[in-house]
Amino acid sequence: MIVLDQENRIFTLHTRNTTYQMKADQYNVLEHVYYGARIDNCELSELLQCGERSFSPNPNEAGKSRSYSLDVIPQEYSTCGVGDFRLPSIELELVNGSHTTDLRYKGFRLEKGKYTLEGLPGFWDTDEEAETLIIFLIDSAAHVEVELYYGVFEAFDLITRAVRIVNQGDETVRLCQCASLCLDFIRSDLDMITFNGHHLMERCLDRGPLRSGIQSVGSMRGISSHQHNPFVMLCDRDADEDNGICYGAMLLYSGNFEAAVECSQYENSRLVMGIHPYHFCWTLEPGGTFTAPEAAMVCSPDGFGEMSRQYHRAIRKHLLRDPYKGIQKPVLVNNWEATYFDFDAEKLVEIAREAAALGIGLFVMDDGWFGSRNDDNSGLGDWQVNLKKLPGGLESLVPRIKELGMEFGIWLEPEMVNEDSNLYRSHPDWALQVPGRAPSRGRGQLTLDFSREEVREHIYTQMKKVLSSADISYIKWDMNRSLTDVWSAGLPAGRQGEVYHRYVLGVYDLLERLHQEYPHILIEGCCGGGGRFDGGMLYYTPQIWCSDDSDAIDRLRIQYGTSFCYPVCTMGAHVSAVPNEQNGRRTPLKTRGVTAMSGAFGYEMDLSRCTADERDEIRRQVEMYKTHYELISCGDYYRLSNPFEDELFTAWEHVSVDKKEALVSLVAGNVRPASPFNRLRLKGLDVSLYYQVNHEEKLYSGRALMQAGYPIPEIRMDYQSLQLYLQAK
C-alpha cells in the first residue's frame, strides 16, 4: 500500500509486516526517513536531525545556515560534488569535463500494478497485487532527469527499485555510475552478510560487523560471479534466524555488479547496489535514455528466516517463468558424469532405458552432440548435430528416448566459440578481443560478442533449427568461462564502456526471444555451476545447476547459502556416482539423494554400472521426491542447522501452507564416540495442532516439537541421513 501525504510531500510504501518512508524537505532533496517494522499512521522526519558538522558543506539555498548538510542528511538516490561525500549513487560527465551530479525532487506518479524494464528482466504483476510509485528527480544544470521507480508487493513485503536516466538537454552526457539501489540508515550499529566462494564451492555465508569505511563486494568478470553473489544482507548484531531486523538486497542482474557500504564519521551507514562502475561509461544523446536494472528488498523484524521466505514466496510467483507453474516437473538424468564426450546414440538410449525403469522422466543430453565436439577445444559455435555420433539426427534419437516415456532434453553454450570451429574461421571479428593483443582462453574458448546483434542472429538461427527439429523440452544453457579481453568491433572507441552491460542485455535478448519462440521448453542456467545464479537469470531460467561441486556434503553448505534468498525450487541438485568427481569423497546413495531432494531434482551418474541394492534406492528416492513434490518445491523453508557451525548434522524442514504436513532432512558430520544425545527442534507448525511422524502412532503437539524437540536417533557412521515426514492428525 502507497500513502501519500501530498501537502507534506512525504511517501510512504507500506508492506505487510514493514514500514518505507521518504520526504522531499525544503530545498527538495528527496530524503530516507525510515525502514523497518511496519508503523501505521505516523510521519516520521522528526527522526532526521540537522546541526553543524565541520567540513561538512551546505548547499547555495541554505544561505548562511551551517546545519543543513548533504554529508548528513539520509538521502534517496546519493549524488556526487555538491557536498556529500559519501558513496554516490550516480555520477555523469558532461561536456565541460564536470563530474557534478545534483539531483532535487521534481514530482511523483502513482500506478496501479507492477512497472516494468524493457530488455531487463524484473518482478512482474498480472493481478494488480502490486502498486508503483514513480519519483522524478532533476539536476538542471545538466538538463539530467532521475526516475525512481518504487514497486511495492504489500504480500510478500518486498519492495523492488529501479531507475531510468534521461537526458532532456541539447548536449552530450556520459554515464559514468548509475546504482540501482541506495538505503540509507541513520545508524551504523549492523552486521553486513555476504555470500562468497569459489568455483565448487559457491554462496557461502559470511558476515561480520560494519566497520568505518567502505565494505563492498561485487564481480568484474562480466557475470555475477561464483566468488561473490548480487545479494547481500544488513541485520541487528544480534539477529538470527527467528530474531532481529533485518534487510535483504537483490540485484536482478547477471554480469558485472557492486554492492558497497559506507560507514560515515557520523555513524550512519549507507548501502549501494548496482552496476560495477568498472569499465561502464554509456553515452547519452541528447533525448536518449538509459535503465538500470532492478534491485528488490525485503526488510524482516522477524529474524533471518521470515526474510528468506518472503523472497521464496515473492519469486516463485511473480519472478519465475516456469513452463511447468502447476505441473509437477520431471526427475531428469544428465549424461555428462557417465559419457562425458565419449557417446553415440546407443549409450545414451541405454542410459535413457536405465533411468526409466526406475521412474526417471527426462533424459538430458549433455556436451559434445554437435560439431567436430570430441573435447573441450573445438566445435563450440557450429550447432549442427554430429551425425557420426547421432545418425539420423535428433529426428531419430528423440522419439526413441520417447518411447520409453521420457522427454527430451539438450545441452546448449550458446554465448561461446572455439577456434577450431567453422564459426569463428568465418568470423574472426565476432568474438570478444582486443585489436594488437593475443586473447586469452577459458576451458579452451573465447566469447562471443553478444552485444552484437548479427551475433546473437546468427546463433538464434542455428539453435532454432535444432530446437524445431524434435520434441524437446528442455535446455541446459551453459556459460563455461569469465569474460576477458572485452572489445567489440561493433561499438567506437569512445562507446567501449557499454560492451559489458550490452552484453548482458544482448544474453537477456536472446534468452526472451527462446522464451517467446518456445515458452513450453524449460531453461535450465549454468555457468560453470553456479557462476551466474542470480535473480535476472531467474527471469529467463526458473531453475539454475546451483554448482559443479555434486558432493553432497559440500552441497549442505553450498544449498544453505543458497537458501538465504533463492528457493529451493530454483537449485539444481542431483545425485553423482562416488568417489565423487569433485573432492574424492564417498557417501551413502541415500544421503546423496536426501540432499539433492531439497533442489531441481535429477541424477548425472551411470545408471547402468548400479548394482541392484542401489536400483531399489534410486526407485525409493523418485518415488518419495514425487510423493513429496508440492511440499518441497512450493512449502515454506526452514534453516533448522548451521553447517558452518555445527559439525555433529545438518538438517532442514519444509512446511506446507496450511501447516498440516512438514518434510525434516538431516544429514550426520563425522560422528564421534559417545557423542552426545540430540534433540532437533523444529519450526513453522502449528501449535493447536498433533502430528504423526513417519506413520508412528504415538502423536506429537506442534508446540512440544518446536518448544521440547524430536528425539534423533543414535548415528553411527558419517555422513548418514533421515527423513521425518510428519503430518497432522
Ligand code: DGJ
The other form holds:
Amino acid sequence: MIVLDQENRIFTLHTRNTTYQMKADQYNVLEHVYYGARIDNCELSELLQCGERSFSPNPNEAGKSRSYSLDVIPQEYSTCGVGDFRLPSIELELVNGSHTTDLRYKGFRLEKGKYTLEGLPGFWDTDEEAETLIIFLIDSAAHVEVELYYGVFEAFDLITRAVRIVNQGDETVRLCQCASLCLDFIRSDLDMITFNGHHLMERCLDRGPLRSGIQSVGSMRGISSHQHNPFVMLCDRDADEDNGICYGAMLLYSGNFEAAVECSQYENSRLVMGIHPYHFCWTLEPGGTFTAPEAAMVCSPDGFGEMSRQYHRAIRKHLLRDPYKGIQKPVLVNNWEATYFDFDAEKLVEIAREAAALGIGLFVMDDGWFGSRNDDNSGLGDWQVNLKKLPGGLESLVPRIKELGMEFGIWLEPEMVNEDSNLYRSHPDWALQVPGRAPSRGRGQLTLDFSREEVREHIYTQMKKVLSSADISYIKWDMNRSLTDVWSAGLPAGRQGEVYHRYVLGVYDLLERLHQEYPHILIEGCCGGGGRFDGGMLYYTPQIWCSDDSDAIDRLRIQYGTSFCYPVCTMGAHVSAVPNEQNGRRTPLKTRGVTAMSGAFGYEMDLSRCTADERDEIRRQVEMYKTHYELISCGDYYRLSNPFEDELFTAWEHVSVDKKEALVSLVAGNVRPASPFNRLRLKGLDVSLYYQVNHEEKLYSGRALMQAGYPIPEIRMDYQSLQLYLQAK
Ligand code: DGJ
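Next up, can you give the form predicted in complex with the named molecule of this protein, since the form predicted alone came first?
Now the complete complex, all chains and molecules, led by this one.
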C-alpha cells in the first residue's frame, strides 16, 4: 500500500510486515526516512537529525545556516559534487567537463500495477497486484530528469526499484554512473552478508561486521559471475534464521555490477547497488534516456528464513515465466558427464531408453552435436547438426526419443564462437576484440559481439532452423567464459563505454525473442554452471544449472548459499556418477538423490551402466520426487543447519503452504566415532497439528517437533542421508 501525505510531501510504502518512508524536505532534497518493521500511521522524519558538522558543506539555499548538510542527512538517491561525500548513485558529465550532479524533488506519479522496463527483466504482475510510485527529481543545471521507480508487492514484502534518466536539455550529457538502488541507514552496527566463490564452488556465504569506509563485491567480467552474486544482505549483528532484522538487495542484472556499502563518519551506512562503474559511460543525446536495471529489496524483521521465503514466493509467482507453471516438470537426464563429446545417436538413444524405463521424462543432448565440435576448441558458431554423429539429423533422432515417451532438449551456446568455425572464418570482426590487440581466449573461444543486432540476428536465424527441425521442448543456454577485449566495431570511440551493458541488453533481446516465439520451450540458463545465477537471467530462464560441481556434499553448500535469495525450483541439480567427476568423492546414490531432488531435479550419468540395485534406487528417487513435487517446488523452504558451520550434518525442510505436509532432508558429513546423539528441531509446522513420520503409526505434535525436536538415528558412515516425510493426521 502506498500512502501519500501530499501536504508534507511524505511517501510511505507499506508491505505486509514492513514500512519504507521518504520525504521531500525544505530544500527539495528527497530524504530517506525509514525502512524496517511495519509502523502504521507514522511520520518518522524527526529521526533524521542534523547539526553543524565541520567539513560537511551546506547547500547554497541554506544561506548562513550551517546546520544542514547533504553529507549527514540520509538520501534516497545520492548525488556528487554538492556536499554529500559518501557513495554517489549517479554521476553526470556535462559538455563543460563538470561531474557535479545535484538532484531536487520535482513531483510524483502513482500507477496501478507494476511498472515495466523496456528491454530489461523485472518482476511483473497480471492483475494489478502491485502498485507503482514514480518520484521525479531534476538536476536543473544539467536539464536531466531522474525518475525513481518503486514497485510495491505488499503480500511479499517486496519493493522493486529502477531508475530512468532523461536528458531534457539540448546538449549531450554523459552518464558515468547510474545505480539502481541507494539505501541509507542511520546506523552502521550491521553485518554484511555476501555470496562468493569460484567456478565449481559458487555462492558461499560470507558474513562480517561493517567497518569504516567502503566494502564491496562486484563483477567486471561481463557476467554477474561465479565469484560474487548480485544479491547481498545487511542485518543486525545477532540476526539468525529466525530473529533480527535483515535486508536483502537483489539486482536483476547479468553483467558487471557493484554492491558497495560505506560506513561514514557519523556511523551511518549506505548501500549502493547497480551496474559497475568500470568502463561504463552512456551518452545521452538531447531527448535520450537510459534505464538502470531493476533491484528488489525484501526486509524481514524476523530473520533470514522469512526473508528468503518471501523472495522465493515472489520470484516463483512474479518473476519466473515458466512454461511448466502449474504443471509438473519432467525429471531430466543429460548426457554431458556420461559421454562428454564422445557420442552418437545410438549412444544417446541407449541412455534415453534406460531413463524412460526409470520414469525420467526429458532427455537433454548436451554439447558436441553440431559443426566440427569434437572437443572444446572448435565449432561454436556453426549451429548445424553433425551428421556423422547424428545421421538423419534431429529429424531422425528426436522422434526416436519421443517414441520412448520422453521430451527432447538441446544444448546451445549462442554467445560464443571458436576461431575454428565457419562463422569466425566469414565474420572475424563479429567477435569482441580491440583493434591492434590479439584477443584473449577463454576455454579456447571468443565472445560474439552481442551488442550488434546483425550478429544476434545471424545466431537467431540458425537457432530457429534448429528449433523448427524437430519437436524440442527444452534449451540449455550455456555461456563459458568471462568477457575480455570489450570493444565493438559497431560503436564509435566515444561510446565504447556502452558495450558491456549493450552486450547484456543483446543477450536479453535474444532470450526475449526466443521466449515470445517459443513460449512452450523451457530454457535452462547455464554459465559454466552458476556463473550467471541472477534475477535477470531467471526472468528468461526459469531454472539455472546451479554449478558444474555435481558432488552431493559440495552441493550442500552451494545450494544452501543459493537458497538465501533463489527458490529451490530454480536450481538445476543432477545426480551424477561416482567417483565424482569434479572432486573424486564417493557418496551413496541415495544421498546424491536427496541433495539433487531439492532442486530442478535430474540425472547426468550413463544410466545404461547402472546395476539393477542402482536402477531400483533411481526409480524410487524419481517416484519420490514426482510424489512430492508440489511440496518441494512450491512449498516453504527452511534451512535447519548451516553447512559452513555444522560438520556433523546438513538439514533442510520443505513445508507445504497449508502446513499439513513436510519433507525433511538430512545429509551427514564426516562421521565421528561415538558421536553425540542429536535431535533436529523442525520449523514451520502447525503447533496445533499432529504428524505421522514416514507413514508410521506414531503421532508427533507439531509443537514438540519444533520445540523439542526429532531424534536423529545414529549415522555410522560418511555422507549417509535420510528423509522424513511428515503428514498431519
Ligand atoms: C559447461 C556446462 O556447465 C556443462 O554442464 C556442460 O554443458 C558444458 N559446458 C558443455 O560444454
